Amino acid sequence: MRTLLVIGIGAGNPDHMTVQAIDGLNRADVLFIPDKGAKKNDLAELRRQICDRFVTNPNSHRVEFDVPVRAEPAPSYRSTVDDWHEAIAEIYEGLIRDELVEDGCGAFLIWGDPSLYDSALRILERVRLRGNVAFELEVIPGITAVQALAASHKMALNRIGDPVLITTGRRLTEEGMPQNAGSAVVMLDGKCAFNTIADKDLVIHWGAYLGTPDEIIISGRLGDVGAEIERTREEARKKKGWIMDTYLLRKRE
């Protein structure tokens, strides 16, 4: 039976890599590269600089295949993101039919860990339930962009006896800031949904592009530099054409 390996990448540092993830690599004949389109070029090209430096099996190749633009949610965000995991696993299923052979292993690379806010499991589950490809699925984890954030800013998620919880934009800007935790972890938030909460004195721990070359922090008292992170999130997303970030939010002690 094919086997399917759900690789965990890290943030965006190479050295984000675990030992049981280069394994997982090298043991892998197909590695699976998605191409998500000219802007964010970037993201294919780290994946493949990844494999350059930790592949060594010699017989293992490479497979690139576009990622379908995700429509901008119509009639509700729930069906449009429905509609758009069941391209995608009408692609997963094509490679895993034509590019694996019945005994073969193959691996996704995916940013951060395959568990958190990324839909890779639940696409590959879609086309099991198919039917029309067996598969057995491995999971290896990898840095989160929230484990980044936190080292990045020298800080731990948790304060004593106080829970985190991790949400997304969307959800900030439905409900506020959460009330039965003192600290926020935002994740997926494209339109700065911090700027809408009416506690300034909140504190904001904000990063984008954690643990590479061109990472960005800022940190203080939401009042004070929640418009700075606006503007240079937005100056950063001109320059580079895309732009992957996140924050914590917490209320003050």
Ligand SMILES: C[S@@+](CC[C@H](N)C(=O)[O-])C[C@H]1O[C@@H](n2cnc3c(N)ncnc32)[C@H](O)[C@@H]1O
Second form
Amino acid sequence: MRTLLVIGIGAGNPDHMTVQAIDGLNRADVLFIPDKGAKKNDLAELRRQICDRFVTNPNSHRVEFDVPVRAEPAPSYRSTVDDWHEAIAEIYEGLIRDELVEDGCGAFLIWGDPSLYDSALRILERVRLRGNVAFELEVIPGITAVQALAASHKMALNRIGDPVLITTGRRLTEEGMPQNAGSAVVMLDGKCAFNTIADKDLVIHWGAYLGTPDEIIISGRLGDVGAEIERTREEARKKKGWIMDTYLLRKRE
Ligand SMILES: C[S@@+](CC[C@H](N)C(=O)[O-])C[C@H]1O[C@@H](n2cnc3c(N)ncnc32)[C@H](O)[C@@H]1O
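Having seen the form predicted alone, can you show the form predicted together with the ligand?
Full assembly next; the chain just shown is listed first.
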């Protein structure tokens, strides 16, 4: 039976790699590296650097594969994502069937942690349900962008006894600051959704390229720093060609 390791590699700093993740990389015969196009080449490059630095198994090799670009969400976000996942499942199935021998071990290197806004586990479940290739699955956790944000701002995610909600920029725009959330962490926000929040007295702790040499962090009262974050974000995005940012919102103490 083939074995697949789904390895969290951390959120951009190779030092985020855990001992368990390094051991996993070295158990694999094949390391699968996704290529998400020229704009996101830096992300594939970090995976290559991680392999260069940590892989000592001389018998393993890397297989790079193209990830199809998701269509614009129409008619509905869910059906677009569904079609996109089906296309990726087909690619994963081909990789597992063609690149791994019957008892081989392959590793997928997942940004941050596989449990957080990442679809690899869902897509591999689709592959399993298609019934054409059988495999055992192991998941190795990684450091998420949320943990990197908390560390860079030297803050706890929750206030004492309060909940923390992790959401997306799209949901924040649609639903506003979640009531009863205590603290809300926002990911996948391409449009500065914090600007749509009416309560400008909230505190925001924002971070881009967390854990990398290009890291930028800004925090303060939303009404005071919102415009600065938007400007900084746009400048950085233009300069680098891409940006990944995450932020936490909550009431001031
Ligand atoms: C597809 S999700 C992947 C999350 C990842 N699985 C994790 O555990 O952090 C991508 C989002 O994660 C956040 N993100 C990932 N890496 C980041 C980084 N180094 N700095 C800031 N945000 C990051 C951004 O909100 C980005 O839009």
